[in-house]
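Single chain ahead, by itself, as structure tokens, in the form predicted on its own.
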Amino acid sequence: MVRLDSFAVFFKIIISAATAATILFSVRSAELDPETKGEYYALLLAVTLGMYLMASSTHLLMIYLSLETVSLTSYILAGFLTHSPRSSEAAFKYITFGAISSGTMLFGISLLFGMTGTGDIMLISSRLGEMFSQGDVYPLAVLLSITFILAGVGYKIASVPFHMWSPDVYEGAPIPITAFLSVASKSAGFAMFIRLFYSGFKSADASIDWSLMLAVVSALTMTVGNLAALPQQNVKRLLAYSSISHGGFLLMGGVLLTSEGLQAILIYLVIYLFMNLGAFFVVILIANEVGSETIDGYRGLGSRAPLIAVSMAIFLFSLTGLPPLAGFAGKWILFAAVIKEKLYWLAIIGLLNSVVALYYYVRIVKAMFLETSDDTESLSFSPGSLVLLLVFVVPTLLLGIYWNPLYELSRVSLGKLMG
């Protein structure tokens, strides 16, 4: 029911790095009450354990149990600021959408178990292939179960139409938890997605064109996320919609179910770890010093805190996918895999969405360097915070120029799964 292979280890490293970064962010966050940090870190470790299990699960029951472990602890962490109505609202919306998605996924799992008689992903794959070849199963019934299961997976990766919880939860949760959910939760969700759809449902692809359904979901996810981000003034909420759109880009690789597509997902997730956590760390630092999460709070940052402003610009341009930054390398590999499979329409939609993303990211850069603030006093940050910031800046720069080791690591990590 749980497999320890190179694929699982790859995702556990990403999740561990996100957890370690979140702990360091939490130490520097002014939002959290020191008296409750013991419970806070215990919950953070509990949700990390659940994500480890999500990355390793090869049985439908274990997949569901690990998903619930992550969900239940995430609800508490999202509403951890009990004195804040915004945080309580975030937790309430999170648990409401989570309950619906989990119930829908469980119904899909029951249908699949009823048809195949097993919960083991590899056995499901072989039995579906046999049943389709013998005509013992209706394709519509299998498509229905896959769709219901996708509701649970889509909820974790915040894909359309299961994304509605994400903006409110990201805005209301403590900033370190928002950063954690945007990276670790998405990584664990994609680990579960790849195991299910590559190992479990690939044999059904010849009889059911569910990859087209995923392609449509991918296009809608990146488009809805980017268009909704355009009018946002709160940087946390803007990055939440940005995270939704990046989930759509990642799904582009999942649509293909080829080695190139899956490699692109793994590479992009590592790059996304550095550039997105880096951006959220800047949000924490500015919220501590300025007391604002809005774009207006970033006005004049280029003169008040040059290193912070330049770092934020690097993260934002990398999230856009501009060369020579790491985000460009991630998108280049993704788009190359999509074009190789001749899904030109999906590549064009992805390119147009990158242009839209550039617009709302540049709004923050414009506020930092081209607008002035009423307060011209320089902002000071601890040496530890600046060193931690550079931990994210340096890989964001280097991986855009030299990504071959990461490419090889992703290939080795997928070797066992594909074998």
The other form holds:
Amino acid sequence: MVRLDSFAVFFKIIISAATAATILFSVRSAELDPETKGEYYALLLAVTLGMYLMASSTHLLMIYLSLETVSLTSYILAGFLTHSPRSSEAAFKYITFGAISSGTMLFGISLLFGMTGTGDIMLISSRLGEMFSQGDVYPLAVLLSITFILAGVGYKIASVPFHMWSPDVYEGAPIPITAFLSVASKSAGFAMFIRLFYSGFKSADASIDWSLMLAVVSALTMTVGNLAALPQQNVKRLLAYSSISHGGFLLMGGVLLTSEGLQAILIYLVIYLFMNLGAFFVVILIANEVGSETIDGYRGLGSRAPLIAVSMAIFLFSLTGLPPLAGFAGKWILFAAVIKEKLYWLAIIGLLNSVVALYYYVRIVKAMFLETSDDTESLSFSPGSLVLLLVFVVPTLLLGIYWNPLYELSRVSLGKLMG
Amino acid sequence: MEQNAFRPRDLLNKEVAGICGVARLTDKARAAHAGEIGSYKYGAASKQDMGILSFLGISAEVFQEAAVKIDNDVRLGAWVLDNCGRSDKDLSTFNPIALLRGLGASAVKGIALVIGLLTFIASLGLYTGFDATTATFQNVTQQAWIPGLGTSYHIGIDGISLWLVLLTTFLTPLCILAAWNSVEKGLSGFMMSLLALETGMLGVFCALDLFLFFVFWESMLIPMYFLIGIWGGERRIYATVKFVLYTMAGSALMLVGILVLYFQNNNSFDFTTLSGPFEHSHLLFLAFFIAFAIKVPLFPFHTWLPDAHVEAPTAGSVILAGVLLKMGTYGIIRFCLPLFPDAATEFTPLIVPLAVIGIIYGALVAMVQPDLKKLVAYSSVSHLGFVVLGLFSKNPIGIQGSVLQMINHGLSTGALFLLVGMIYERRHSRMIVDFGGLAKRMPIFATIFMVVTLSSIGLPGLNGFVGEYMILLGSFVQGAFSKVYVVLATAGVILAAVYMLWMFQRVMFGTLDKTNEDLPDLNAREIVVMLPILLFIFWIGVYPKPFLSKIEKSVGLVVTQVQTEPTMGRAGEQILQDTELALQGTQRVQHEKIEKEAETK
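Rather than the form predicted on its own that you just supplied, could I have the structure of the form predicted in complex with the partner chain?
And the full complex, kicking off with our chain again.
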């Protein structure tokens, strides 16, 4: 049912780091009602438990149960701002989409169980291999069940066409929860995805080519995410769309069927953890001090709060993938893996997307440094917040220049997953 | 928020504030004769001053008495206020960047200049230690970086990069000097960006690892973005976003190219181990070439250039024109030509017309510009067209000419931007119509401007001539593309004379406008900035041998790598030999002349 291998441990570290950061953010967030904070933290830890299980599950039933644990608690957390209609709307949309996609996934699981007679994904892998070699299976039926299961996975990692919920949820939910969902939920989703598709369905790829389907999904996800991010005025919403496009980026590593591809996903997730959480933390700080989540509210920050603005610029340039920042390292390893498999079309779409991404990330940098605001009073932040900010800035800078340890760690963590 | 908590780090700030406070309070005391402090015009700041006073254990009355006495401190306080460049409000925030900003402006400039000069002096060691008899890379350093990925920190120089490195280290301190008084806000940020940019440029010219090259190539985007975007002109935001997007689009393709090469090169990014032929060499060539062509910029990728050049601050324009554009041509000579010779040969008939169009088009557009800076910007498009033309002649003389012309263009266009910046600082206009008759008011400025103008046109005896002559000669004697292009390119030289001299005439001669009557001539600092450039303009023009001799071997290697077929006819070879002899002869005569002069002295 569950496996505790180095792969699961790697993801659990990412998830617990994201949880720890979220708790520290929540303490500093002015949005949350102090009276209900007790439940809030309990729920946050419950989600974390569910995510741990997602990273370890090797049985279809366990996968579904852990997915539902995460989803149900996330719904409550997204709607935690009871005074805000946006937050309630977010929770409602989240539930609706979640229910539909997990229902679809359950249907896929039942098909697969019917065909293979087992829920253990290792056994499924060997059964599928046998069935395809003996020819006593309808490839279309397998494809259908895999596609249905993808609905559940795609919903967790917010890939097209299951991404619709995420901008509204990201915008409406409390910012710490948005940050948490964008990093931890995505990581857990990818852990589940890799388990399912690499331990379970890899042998079926020769017959039904699900990797091509995923490659198209990946290209669509990053393009849709990026294009939708272009006109956004709300920084949270902009980061939500950017998070969708990063999901598409990550999926590129998942379509290659190589350990390099998976390694790239692992590395990218760690880097993404630092740069994305850092960016969201700045959003929290600015929301507390300026009371605005729009790009206009970031005007003149370069002179009002230089340290915050410089950090934000570092995170944003890193998200774009400019050297010498960590995002560049992640992007490089990912594209190296894609090009090694000669998937040039996907690599070029990905790179063109990173140019588009540059445009909207730079809009925030532009507002901070190149534009001025009428309000010129400098903002002050508590030393604790600044130290926490450094916790994200330093790795974002360091991992761009020297990522050899991370590279080795991710290689070891993949362990025997690729057989 | 712990705004009011006491933090030891602020103590230092408070001392500064104390002095500021003395100045302000004394001011007030004079005005109000020890009246009520709370109402004086500095409002909010006074509270803080009072806070500081009570912190220091001084009562307001005692302080005011003292304040009236210490008249000198008023001046001291004013000096601190001017030089620390910060408001009292900054003092209440905890942040190290503000502390850095609080460093005196002259300290910031001084540190930046010293760093720039030290880099230049250090780079001179490359010149003196350079072995011109070999084409292999020298001063090589190699350190493992990410072994799993096959990257290493591998740097070194050859005859081509030597001069570009020296050009970079030479221009940077001059830019710092040129920006001495013209940066009004965020001086330390400006200097940091400038020096970060220098790091990136030097890295690009030295990198012998494709990955390292790409890191340096892209890392220049961020400082340049801020240089144009924060300290630029009116339309700076538009210009900087356009610049960054263009460059990024180009380098995205190059990234694919580098990765494809990497897998064909046994998973190694090491440039020195790369050897063709490569699969898909045509596409690879294009992936690299487009990135470089955008940077050069080759027509039709040039549209970012006028915006970026015009909107950038003077130092930014000088670096852009002087060094950044050369990264494109350097990339072509370093990667496109030697790695993909077949593709280079096949695309030559496509690229050469573009280069020639750039030459003519840039010159024609420059001619009608009403704005001095825009005129110089478009002249860059024209000049860089020459460089690309010379590179694709693929024979030693053409490529040597191109490398020399890169340096020449860096010097003369850099100097032109500096001069335009100087006149802009005085008049706050760059429109040609606003000037006229300046030669009478500013003789030194006019003289230097004339030399630089003539150098840019390519007057024999000055640096521009040598480069352009060699490029035209090299392209004329090759057999890969039609000589019609060379004839057309030569027309570009004439057009250059037209637009430059016409501009010079309108600015320097004619009637002096009344508003320009008080313009001061160049001051000592500005002359110091211009003199080294003038020295090299004359030096390369009169005696280019020390420059060419260092380039020769490395270019020779590129030529052997790129020449897949004989690219010149029999007659061409003859002409080439004759010309080389003639060139050597002239140089010998000049050399003897110089020696004789030295003897007679």
